[in-house]
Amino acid sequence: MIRVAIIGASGYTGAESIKILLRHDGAKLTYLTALPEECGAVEDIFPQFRGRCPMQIEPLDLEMLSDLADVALCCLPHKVSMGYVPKLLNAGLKVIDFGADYRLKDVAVYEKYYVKHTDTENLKHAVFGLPELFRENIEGAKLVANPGCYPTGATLAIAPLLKEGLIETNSIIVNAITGVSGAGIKPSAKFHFPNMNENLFPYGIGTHRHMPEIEQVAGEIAGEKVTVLFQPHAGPFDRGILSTVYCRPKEKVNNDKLLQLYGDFYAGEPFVQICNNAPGVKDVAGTNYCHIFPTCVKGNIVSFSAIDNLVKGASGQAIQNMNIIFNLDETMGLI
């Protein structure tokens, strides 16, 4: 039985990861922490555990934590998990990071993007937690960076094209909406009821963080260079993630085609599942997987992507990967 620690355990994919590990038969939750003003009973912090979780939310002791864990869950924003990660790492632990300390290999591009890196020694191993295009790589490892949600949906929706060359890699775009969830539960003006309630509004207008994201994992698939606009937006509704990435072909293709190719490139992945028509967020609401339609348009070729931020872009996949590195069914705890 896996033992697992949730550092973070106050906020949206600490209660995402408590509702998936209560259910998984191989892992069994031993400690959860939060800053001090964030601690008490799970059942207090979240109501839907009431009689399901009799655990408390501590602050953390990483002495205690190096005998009661094999792997933590690190649910913390970026900078925050930096000063964590090389500590549970030092006690023995296996470590999934939810942030995106350890995502982007160029440390140069990372600075730019968010704050100085104090922990590039453990960057350098890191392992990127994308278990469709990346499994070899997370069996086994000790510290995995867990996708962005963004990330996540946009290039599953177009691996596939890369992978085979069939698309110019310098004019992707990706046009996406997020759940209000994908704010984080610590609420804001922009994201109150009254200002989501009926709109629709982009945000992060060419200088998102996920866009190097993208452009990264998108290069290491395509084995070359690969240029992303990436626009999100945020709507009215509490969780879910919708894709639609536009790219030019480099050679004729058709519907069939596609829809051939991205079936045999997704054969056997579990949570993967291509559509015969667009996918819409309430399709995956709630469960670790990704719907994908691919087609074509005026000589374009249009993939859209679905999935849950805080499952398959989160909790759900972070959970998907612990089950790889401890070598057990992908799936436990998933469906």
Contents of the next structure:
Number of protein chains: 4
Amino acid sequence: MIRVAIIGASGYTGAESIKILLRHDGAKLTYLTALPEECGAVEDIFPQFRGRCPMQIEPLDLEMLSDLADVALCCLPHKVSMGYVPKLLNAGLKVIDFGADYRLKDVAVYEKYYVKHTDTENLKHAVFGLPELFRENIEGAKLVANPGCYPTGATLAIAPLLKEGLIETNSIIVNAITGVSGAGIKPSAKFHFPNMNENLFPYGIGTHRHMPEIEQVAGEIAGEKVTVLFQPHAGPFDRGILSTVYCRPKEKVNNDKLLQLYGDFYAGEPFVQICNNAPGVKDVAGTNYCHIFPTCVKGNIVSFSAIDNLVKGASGQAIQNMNIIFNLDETMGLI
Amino acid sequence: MIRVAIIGASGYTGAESIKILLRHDGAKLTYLTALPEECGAVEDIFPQFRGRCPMQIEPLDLEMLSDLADVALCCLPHKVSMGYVPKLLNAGLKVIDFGADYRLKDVAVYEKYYVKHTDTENLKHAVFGLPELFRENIEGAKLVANPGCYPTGATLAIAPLLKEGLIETNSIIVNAITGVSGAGIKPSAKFHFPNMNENLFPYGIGTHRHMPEIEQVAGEIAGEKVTVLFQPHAGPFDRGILSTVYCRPKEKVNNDKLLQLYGDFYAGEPFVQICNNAPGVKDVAGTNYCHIFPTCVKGNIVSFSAIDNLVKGASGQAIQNMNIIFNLDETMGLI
Amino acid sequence: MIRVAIIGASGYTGAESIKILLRHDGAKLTYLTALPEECGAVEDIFPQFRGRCPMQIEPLDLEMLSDLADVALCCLPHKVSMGYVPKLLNAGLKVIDFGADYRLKDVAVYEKYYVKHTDTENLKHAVFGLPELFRENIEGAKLVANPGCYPTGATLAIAPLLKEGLIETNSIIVNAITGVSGAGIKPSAKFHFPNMNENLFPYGIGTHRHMPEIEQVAGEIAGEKVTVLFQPHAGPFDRGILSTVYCRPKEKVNNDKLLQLYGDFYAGEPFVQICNNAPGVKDVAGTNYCHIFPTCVKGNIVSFSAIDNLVKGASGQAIQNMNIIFNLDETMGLI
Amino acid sequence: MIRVAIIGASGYTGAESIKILLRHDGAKLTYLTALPEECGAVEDIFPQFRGRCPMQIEPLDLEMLSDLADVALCCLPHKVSMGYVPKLLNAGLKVIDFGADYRLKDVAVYEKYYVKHTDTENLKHAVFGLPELFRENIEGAKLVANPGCYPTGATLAIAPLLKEGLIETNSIIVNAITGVSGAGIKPSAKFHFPNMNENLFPYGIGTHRHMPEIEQVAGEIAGEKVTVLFQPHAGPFDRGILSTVYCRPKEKVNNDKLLQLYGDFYAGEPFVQICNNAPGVKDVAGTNYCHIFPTCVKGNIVSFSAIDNLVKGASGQAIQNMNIIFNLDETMGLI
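Could you output the structure for the form predicted in complex with another copy of the chain, given that the previous block was the form predicted on its own?
Zooming out: every chain and molecule, the one shown earlier first.
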């Protein structure tokens, strides 16, 4: 049994990781940590685990860690994460980092959108953990940068087009709508129930940090520079991201060809489903699946994808990566 | 035109009062105040008023107040309120207080559930502002204690039974479910969207401050001591309180008699509707109406009432009281 | 007092029109009709009107109509509507039609998206009822085609750009998300609560009937043919449409210039608010306002608009049109 | 591997059963049936199973059934169910029936609330499938009547009190609020999204069919006749039932004694959690757990319980029963 530590277990991705691992046949939770003020019994912090997980969330003790775990799911916020990841690696653990610190390969871009990078050494070796695109790299990785929720949905929606060079790479618009769990567990005015309920609004206009991440991954697939206009919105539901991606084909395509292309590209992928009609976020809620429907509209290609931001967009994908790293069945714990 | 000041205009009851007064033909907003850190243009604080209310919310200046307003809607929290109400009265204004400070006539009970009372003098003269029960007192009042949201729904649901002495006064159970706006505008973990959405839970078990308020009003109607077991719950919607009140009749009654009794009791009341089937909170959302359905079940009487907690349970009722005080049509601004 | 008939009063736009007209100082409801099987007391059909509207919804009697009303709000579905509108006009009434039958000027386009047109004569004289763009035509109109909800939000979002010829007219993408009331009152599997709640999905992909309507209006403003890729989505809330419109400027613009342009274009408009940050659908829920925020992102212009689909997108706009036709204050009943 | 057939797989309890069984290590789905017009690929009927369940839902063929399955989960509506159950039993299968046909032991009571009973023979031998109370009977059962969702939550909330004879058995009031999935998959006006969203209302006043079922089970535990006033409500969420049960103790009790009593009564139960504060429906959503909090309020006992109506209230409990019948670990598939 793989022994799993969750570093920063007191948020929504921590809870989702616990939930998945309770059902996992090849891995078990051995260590849960958080900031001292967020520690306590898992049951008290997350009542959904009453009777299901008799563990404590404790302050991190790096010395214990190396004896307790084979892999760390690092659910810390960006900036904080790169302070811990080197220590986790030094302790001999494999690390799957949920934050942004090891995703952007170009340090200058990272520093423009976030803060000064303090661990560029490990950044070099980090693997971007989107299995459908980079599975081979993940297999031997010590440090996996788990993708952002939006980049997961957006890039899966158009990867076949990029790979085949079918679209103008300066024409891509990603319009996405997320459920509120994507905003994290910390209360705020925007997400106070009476403000968010019955509401829907755009945010991060022109400035969202997932924009360069989408561009990086899309560029890597395409083998050329890709420009993406990414516009996120928040909607009144818990889970899910619907990405509606608009792009212009270089040459005329038709729906049959699109479906064939996507079907071939994702053949054998356990968690990608190519649909022949519009996906909804509820179809994938609570699952690690990505539903994709590509279609032609008035000379454009519109590709829709739906994922659960906490599962395929975070904890599920992390455990999919863990399964790959440890050579387990990739779907273990995720069905 | 009656000139209205709102003291503490930066919360949900403030916003609801502004909304109603923008449509009021006999009153106009002249002064809006809040704590300094919550001041600014109404449009910025509440985007729903963009283009509709070109006013500022300002720090309270008591000296200006007496020149600016005839009546103050005092939307301050309990304890804070009784620090200001004497000054508002001294400034010559009529005052309708939204908080609890002037509702409980028994100072000892107030102090048990809240804090030490510092304005017992005005408390003596304050009128409990439930027009359907105490309209005559309200007419000449200088200080009206606007009822709590739960007490409004609960007491209207059973007032005819209490008045006629039809029920055992130690048998009353009030099971109520409120929308989340009742919890106020301040963000908290409990009401963070991903925690509250798809949730429903009881709270204030055995301790809710509206329990003694319901008992006081019920006792006043009944002319004897009344004991109420009041259990509130919060549900995933913005507005509304559904009260399901269980009680035991002293003698056998039937549904026809109940409907007749309620119909007679509330005859001519502009905002009470006796229904012949179950009310829902959406039927009254955004209105000042109370829908009531009393019925017999297995030897008990069950009476359901639905109100909008922000309107009939707060701002609407306050303006109904204002209309009564100033001898305007009671429904003005409230249709 | 203008006397208003609502033809087809048993749906959501009928209810919303009733609600607005109950507060209208210059008009009163005199006649409500529906299909025989949907008739009855307004209070029974819409419990929200208990005590507020003691009227019946009756089967339409054309002979009575001419004596009873000055104007008909015709809330019938397309195809049905054009069977009645000629009779309403012949009865001497002004008509504001909520459906699509009189919106599309090109009969061929209408017949492609809907059915065979049976009243092309009146179609010729019908005025498209978007006051911010066509107020002068509305003033003298006998028949107003009230715009679709999506076209209202989408065209207001970009009208200043089109008018000034600032954008490529073949580059426009309208990504819109509507609340579920837009789907009407008739139950269906898609909008059954447990299917729609916590869900969000695209629909009408490449085929939505509001696409040619947006193109027609946009083309009229621009003075040239406009091609629009319109993609609607449904989200888990009652009211509101958020339109996110992407377009490419012909020349470089900046945010200041955009805000100035929009401010000038909509100067004096009572129901359009140009915002300096992202609008949300809750900001406009229950109001006749349209909030717009145009901005530049990576060489594109993105313009966001929010309206309430039942108010500015239907009943509110109809009554705004009615006010204009009858020379009343345009905002009457709508504040 | 136990081979499982689901009879009537096209509704919400069918889908939930499929979901659980996909994760079950000791059982596998072998046959899914529904009415001919509801048949098709599982993936098409329930998009949540795309890629997860490559089965068809087919019309029932009784002859195949005996070769295909060891147990039938019978998710048919009452009345229909008792037409099939004898055939399923004759085919040699164990049967777990989700409907009401085999729950009420008193045929007269059944026939008062439902229809004429046509299989009284099997009714005699049916076991009421609430494992926490009747586990021993379930172990050897051929036919298990899976309890109703409300009776599950309500009786678990007060079983220790009834067993110990601590409360007046004519004093019990069960106030319950369910999520909308409890109303089934068939669209209706009441549960049309724009009608149900932001709404909450009582229904089945004095007439709900789960009332006699609660009384029967409660009576069995108490060993005497029990009278229950049961009042259900529907709230705007997908899953969960919160039961708030009010009763009067025969003698004074205190909270410590209550918690001890409940702790002892449910010691070792894998799916019952005694809490020391108020449970919420979201804490148990998607799980087979029942969270209970009993407390004393003003001389009464109030006991709260929360379950997921589709899991512990239906499919989860059925599979818990299946596990017991086949001597599997009781929690298999349910963690």
